[in-house]
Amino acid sequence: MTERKSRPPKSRSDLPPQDLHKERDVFIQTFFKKGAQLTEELLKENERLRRRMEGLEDENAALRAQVKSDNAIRELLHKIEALETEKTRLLSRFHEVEAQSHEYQATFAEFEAELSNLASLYVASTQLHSTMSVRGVVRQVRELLAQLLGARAFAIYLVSDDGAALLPISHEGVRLDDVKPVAVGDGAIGGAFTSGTSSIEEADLTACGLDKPAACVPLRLEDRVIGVVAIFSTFEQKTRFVPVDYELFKLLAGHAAAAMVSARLFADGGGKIPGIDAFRNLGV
């Protein structure tokens, strides 16, 4: 069997023309599907850069309105500070008006109160002093009795005239049975007269009665007492003596006897006035 001897390799110029139009073409093609991949792959790239550029933006975006936002929340906090200093203040002010005003409506109803006391004082005094007529003047003294210190039921008396009793001239809420003529001296009504002073229940007025009058005020004509006023009964409102009803008891004890007398001086002078030589020299 003959050997056979080996052949050396054919170099690259050995080779056909058609392999390096191959090989070129391949190389050709191997280079553009690497710039193909290459682009694609950059133009991804671009494509996520891009995305998250937008997304940067937005987050910018968000991160801007959030610092406005921010912002907007101090002011609003700022705002909402200084608006409750103010309101602190106002109030502050509110309710040192407020008090004020308490102080002047107290004030005000003081005054308006002391008013009306004296509107009662003056309407007393007038009316006592409007007639001449010793029933007039009578009349008088009941009507402020009843309508201006509240009494229901009482009693006028004047002294007799041997000064030993006190007898009732007039009444008001009670029988005449049970207003009789009293000692000088005697009870409450006896001893305001021979005290000069009145006596005045302080408290409660409901259990006040004949045998306990609500009070006795003495009638005085200069330092002479003549007579006694006695209430024995108040009307169910009228529960307590105010002080203006102290001023109004004061006022009847020193002109009621003035009034009467003078009234009945007036009738027994036939109503005459007298004449100027009355008035003359007398020493004022």
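Not measured: the values here are computed from a predicted model. Numbering follows the first chain given and starts at 1. Compared with the form predicted together with its partner chain:
- For the rigid-body turn between these two forms, the listed residue at the hinge is 83, chosen from 194, 83, 134, 224.
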The other form holds:
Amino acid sequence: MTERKSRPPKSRSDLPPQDLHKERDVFIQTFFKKGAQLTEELLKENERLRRRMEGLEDENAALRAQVKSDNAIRELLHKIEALETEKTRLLSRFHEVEAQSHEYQATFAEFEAELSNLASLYVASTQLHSTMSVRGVVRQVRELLAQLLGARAFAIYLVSDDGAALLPISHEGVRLDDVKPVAVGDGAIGGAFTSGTSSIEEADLTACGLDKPAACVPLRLEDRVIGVVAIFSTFEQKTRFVPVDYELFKLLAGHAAAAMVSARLFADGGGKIPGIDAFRNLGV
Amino acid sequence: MADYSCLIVEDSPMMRQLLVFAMARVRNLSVTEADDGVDALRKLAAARFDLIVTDINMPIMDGLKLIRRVRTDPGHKDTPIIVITTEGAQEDRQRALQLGANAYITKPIQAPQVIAKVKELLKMT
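Target state, the form predicted together with its partner chain; input state, the form predicted on its own:
Zooming out: every chain and molecule, the one shown earlier first.
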């Protein structure tokens, strides 16, 4: 154990003056007090800054989320825009195809109507020449008038042997008394015979009758006219002649006379078919 | 072989030929022709038809009598019937519908109109 050397007591002159000592104490106290205050303030500031930083971090996260969401919206908007463009393109294509389809349908309907017309002409022609009996031919002419042309009242006239009058050989829908012989050149019927051209009512047919036939068609045999077909009235629903009717009139004008005369000559010849010599050396 | 069969009953060869031409435009439809009601009944007894198209005014047996007979025939009582009439035959038309005809077409016939009616009654798309 070391022995502690006791110091000699300080002399009064070594000691600081009493007021200086006090001043030092005050200074130290103030210094520590200020230090404590500063530390406290620093701690508070630190806390405030920490909170501020947290706030900013939150704000930053929110902003990030916002930007992210804005991007998603922008992307969606782009997508919507692209889809709208696609929709417009598809709609335009759809309308195009629809218009095309309507066009095809219209063309198809036209073809069907044309086929129907051709069928009518073909049927009329084949039926007209399907028989070699005069009655049969006249029956076919009547059928053609009623079934294909919609004629309700009509008469078939042939020229008399002296060529002065047209005599009715068949009629339908009119009384026999009403179908009188017609002088050649007289009225619409006589006029059609003389001119060799058809007179066909182009307007409404409902007003037609015995005095004003709906159609007068000359029956031609090459360049000769041998009779006239007169239509006095048509069925209720047949208010107007349509293009195919005009073709049927032409067919009637060109074929009916030939069919009737051939049938007559065939009957007069006893139904005999000419021998082969009749068809040889024709020069064709 | 056709999926559907149709019997055309018409005394006028011209009308019959015209109807045959129109029916030829309908796919999968075979056509049989009859001159009048009696001929039609003979053909109906021998085969099954999906559709009958008949004129009203015919010799031997007219269209109205034919409809009456067809509607009492178990084999064809439900077979659709189209009647071909003239404009003046309003009574015949009404009578035909009362007897069981399903539709009528007025002369002069138009092929597209006939085709449309046939397809409608045969439920063709």
